[in-house]
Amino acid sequence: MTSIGTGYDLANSIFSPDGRNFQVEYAVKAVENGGTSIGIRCKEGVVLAVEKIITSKLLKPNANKRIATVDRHLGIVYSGMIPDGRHFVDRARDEARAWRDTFKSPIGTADLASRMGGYMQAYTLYQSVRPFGITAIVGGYDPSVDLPVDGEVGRGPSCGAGGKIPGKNFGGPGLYMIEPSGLYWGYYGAATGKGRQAAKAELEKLDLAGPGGESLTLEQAVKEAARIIYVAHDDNKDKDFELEMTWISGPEGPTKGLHQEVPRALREEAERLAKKALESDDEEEEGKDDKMEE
């Protein structure tokens, strides 16, 4: 294996002899130092959540948002370098706006992930730039019916937002995670940041891709997201944090197809249950330790 520091890590346009791009690997390390972000996709919609580490007691509570609205039906959460994330969000908003101007319809979640994946990948090609130090989770609920757009002319394509082909359904929830290399995949549950391993283990327990995922309601997903963030934070107990959560439902759901913050009452209830579950787990572990000592 090629050792780091032999000159192959001086620019991201250089591969090492064994095919590694060290600048991208360093960007992944920057992500791993950031607060945990997760996304949960269920039948009714998508929930995004992030562990915002409080770096100063002087920071204003509930300010400095880490989850951003890109379009009415789309949101992004990210872990890693916050300035990189803010630029990424600005670019995503430009892409969503350009799509509306060109196609007279809202951009699909998969289309946005594709465009932003290509944008991040471009930053791994040139010596004059560096890779993004973030991993982003994109969540959205694509409309199942056509929505009017300002400046719309004509009838549009036969299968656009919602589609017009009899017997075919379009739209629904979507969740994608985009890595610093530009790689992106579609997920039922995604996690990134410092506590990603613990969060991923908890997400896998939910069986989101199986029959259990179909029965998970959006409110249950909110409570699970809060619990998972608290579990992931357990390895970082010495630092205080704020929990920020948003959700996106279909037109019949609580958000009416819009990306919105989870209502304060529901978020506080989810946090209360998360703390209670964490305390129960601690008590069970203490009981096991006592039995082993006996």
Given for the second form:
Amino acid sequence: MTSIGTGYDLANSIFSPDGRNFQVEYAVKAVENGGTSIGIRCKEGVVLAVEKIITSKLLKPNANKRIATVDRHLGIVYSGMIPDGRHFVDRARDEARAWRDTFKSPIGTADLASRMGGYMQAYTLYQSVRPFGITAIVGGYDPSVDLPVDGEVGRGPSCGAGGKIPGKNFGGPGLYMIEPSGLYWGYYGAATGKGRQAAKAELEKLDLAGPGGESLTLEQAVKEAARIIYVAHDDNKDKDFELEMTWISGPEGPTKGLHQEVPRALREEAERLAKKALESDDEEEEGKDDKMEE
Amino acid sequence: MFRNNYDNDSVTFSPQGRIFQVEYAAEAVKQGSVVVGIASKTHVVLVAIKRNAEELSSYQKKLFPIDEHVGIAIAGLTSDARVLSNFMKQQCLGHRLTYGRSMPVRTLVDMIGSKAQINTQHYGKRPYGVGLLVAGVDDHGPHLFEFQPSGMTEEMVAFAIGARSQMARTYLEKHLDKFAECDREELIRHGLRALKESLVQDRELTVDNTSVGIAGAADKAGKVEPFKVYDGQEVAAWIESVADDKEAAPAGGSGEGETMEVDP
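Now show me the form predicted together with the partner chain; what you just gave was the form predicted alone.
Every component of the complex follows; first up is the chain already shown.
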């Protein structure tokens, strides 16, 4: 690596002569070693999924959760340094609560992504801290109507300045990915962690930005998410893993606008299908190999 | 000479994305003597080997009660453990005062996790040089957590940390399936046997160097066994029950029950 030995990579917030902050780039490396996380946004809602590598047989199965609920309608999953992720989630919960206190309404997914992007960025500014060793995927479903909040006194204007634009649709599913630099984008399908490349390739096949995204149901998205985690794990086959999945639908959907764990029956069905899909893939490949040998 | 420049503080990532200061802190845990924890459906036990500085000195405590329902076992820097232990005691007490009931174990463990994480992200701080096994009971039954200097906390079925703990972990992995159904006494015996696995050649468990801590979840009558540490003669019968010549002895001998009833 060209950075090593130049001295510009020894402290956070230091620019190298060509304008790079190496410590942030190294933080990204920490993310790339972590278990794969993905998010899928479809019309009906958002699915978050994570591959949890089982580092020890002595871990209690299904007891250590990695996808956090930040507010009723918001979830965060992250890859990289897990204690950093916990801290990040704590901060996100603080932001969500502060927003409710101030504005008497739940924080929007985009607003939370913005706040947390800013928080992440602040940790690239000073030599006295290090950047976060995580990339976080934020998923949420914003309500399209104002919901009353406890302690609410009156309400703002319904249109015009500071209010809503008449005829415009508000709310709906949101998915954002925040990197250690603080950079964040909105996504139709997001992937990070060790298996991100394979996962991205699979996400692109779903054509979420095109007609594929229009037609994909939330339940199908759950099944695709499970399959993608299984595909992404493929390169890492010798280690066992646990799949954790959560989803958020609109008020008419299965979770009634809440961020919840995918019900066990559906998750197990999705895992069964994922394994089946992998097996048939392997058979095809083996078939090809046989032909080549002939 | 080659020098690693990336290991001087906990705010510097190496080009591979590692933080060496945190990894070195994890080494400090391996310097401490071994502690073992196991959880069943009804109980959670901690067992530990205590060290003495010299023949005539006393032994360093390894198990600490935190609250009625929680206790910890430590491996690494004892003084760091005391800081965390005081913090945990305060939080548990505060929770009791505010909510009128005991703190869920996971909540408590997450708190020390967050506290330790901050030490890995700010200049001028250092990671805690201690690993913990946190054992406790709450509404969801018995729990065992591992805490590392990185701030990582994970719930385990059974675990061992400290010097030569790998041997103990191997024992635990081998008997993993049995733990859930074990009764109180069987669980302690498994703990002590795991402990013995990691002993150096000519050392053995004695009443002086062995500590046992137990907590039991609410039984059918709703009675909880509070976390209690057993030392000295209180552990004699348990040590005897796992003596080498009794390896094959059937579970639940008649003699060992008596000593356990005795209060110190």
